[in-house]
Amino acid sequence: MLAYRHAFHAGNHADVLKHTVLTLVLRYMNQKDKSYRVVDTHAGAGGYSLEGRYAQKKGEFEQGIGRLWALDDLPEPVADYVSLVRQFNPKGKLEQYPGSPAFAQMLLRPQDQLRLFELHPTDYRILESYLGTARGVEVKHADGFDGLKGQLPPSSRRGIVLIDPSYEGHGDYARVIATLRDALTRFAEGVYMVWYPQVTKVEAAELPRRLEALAPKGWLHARLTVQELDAQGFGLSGSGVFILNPPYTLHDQLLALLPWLVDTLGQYDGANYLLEQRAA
């Protein structure tokens, strides 16, 4: 949706968990040197101002990216994503945020290739801005659902693709389905990872399960919870994200990491987490 700004919610707990898992799909897919391809289908600016005004409305980052910043006994995978903030922050303050393309790019090798797409047109021209003329990078002013069509399968037959839409209304998550269903048919061996928000909307609900059945090649679902919603029952209790053919090193990193999440980022003594997986 056009009016939705992920600013003001850029390095909450939410991004909390989409991009430590998003690093360590990253990190794997370097392991072997051929090279892949990242398209992300709602890419946002790229980058975004912690002291600005949206960011400052709520101050969501406060309780995610803001309760790791300052401490050193970080577990391995965390305190990776947490360097790559830090990269983003050079003069040592939290003061900017890093979006998905952000982290992608400081990821990728020369050889790989990073596919975005935005079409917010506020947020479309500082992305462009940001890495319209980064090496190995597109982006475009376009609908991703349906953009990602065109990206599938990359030459080299592997790949990383990131959904991560609003879910501003309902149509999102039915999108994804469809999305999904039609990029396995043109790249099946791709690593798809969805985002999605924990809210009292049935359709949220049920995306995992209608996520399973596209996945006959295996999947994993990573879900967090660190607040209560309010008294209408509105907000944004957690978040997960599940990966359609995820590495198979991810399980067991997600398991020794998730309860440390809960621990750090809980906001309420019902804090918890899921973590469940089909093999191949």
Ligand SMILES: C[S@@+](CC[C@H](N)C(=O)[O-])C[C@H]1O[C@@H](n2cnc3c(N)ncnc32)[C@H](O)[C@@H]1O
Contents of the next structure:
Amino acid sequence: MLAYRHAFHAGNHADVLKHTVLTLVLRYMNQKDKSYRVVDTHAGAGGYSLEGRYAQKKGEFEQGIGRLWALDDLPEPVADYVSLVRQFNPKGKLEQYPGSPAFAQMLLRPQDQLRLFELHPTDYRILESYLGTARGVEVKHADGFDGLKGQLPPSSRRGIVLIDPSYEGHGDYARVIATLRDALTRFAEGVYMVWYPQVTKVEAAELPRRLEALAPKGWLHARLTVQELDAQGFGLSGSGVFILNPPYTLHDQLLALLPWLVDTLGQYDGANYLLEQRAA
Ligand SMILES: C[S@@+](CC[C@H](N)C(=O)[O-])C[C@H]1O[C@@H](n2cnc3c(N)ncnc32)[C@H](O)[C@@H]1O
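Next, report the structure of the form predicted in complex with this ligand; the form predicted alone has already been given.
Whole complex next, starting from this chain.
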């Protein structure tokens, strides 16, 4: 059953981390003219109203993009990310939040390709109507874990795969590992970016070490913890991104950035970050 809707969470602290890192990776790929393919295995709707009832229900974006929107002294990578959110809000007011397909589409060049998978029928329909006819883009109403096989390797042998499941049940953690194990046999040099939630589940805690064991040529792991768990010990205290074959520039960019994100997005004194890597 697909109960998860990203519209409830769009623009929260986890999206800020994920989309800032995605922007950095895409900018890095754009330094070479040679084309590349982006595969987003769990694309969501592509864009979200922040004024609608979903986003307003818990107002998660207020503790994410909402804390950055009005600042004018942003560090460079965050300024770049916020400028893309501004591009998505042409009236100059924060009304909508771009999903990962929108960030990719804003940064891709004419020679690049975007492949989007989304299973939820409503989010698929929204995504299809937004990007279905865009140049270089294919939107698929299909399982992204399974669909990735058919996308690898890209003919240019340059590519980024974003794996951003909802982790609704326990199965997604195992599927991330199985999917990556297979993907690496097809396209070992691809850049693979996995997002995961920092929650009290053993699968979430173990995921980074399991990903590390898969990475043949280096990895980077960044985690941002911003809030305390609730009284029952549940909740999303933060999130992480794990990248296999990361751009060599990413570690130092994040080292400059993460302390600032802790200060700006932290909701309690224990807010912190983790940054670790094994270079190729
Ligand atoms: C965390 S959201 C994606 C957010 C999006 N990547 C972004 O950053 O804007 C996860 C999405 O995956 C979809 N989904 C769940 N299981 C899926 C599967 N097996 N294949 C493709 N999409 C799936 C959900 O409907 C949901 O829209």
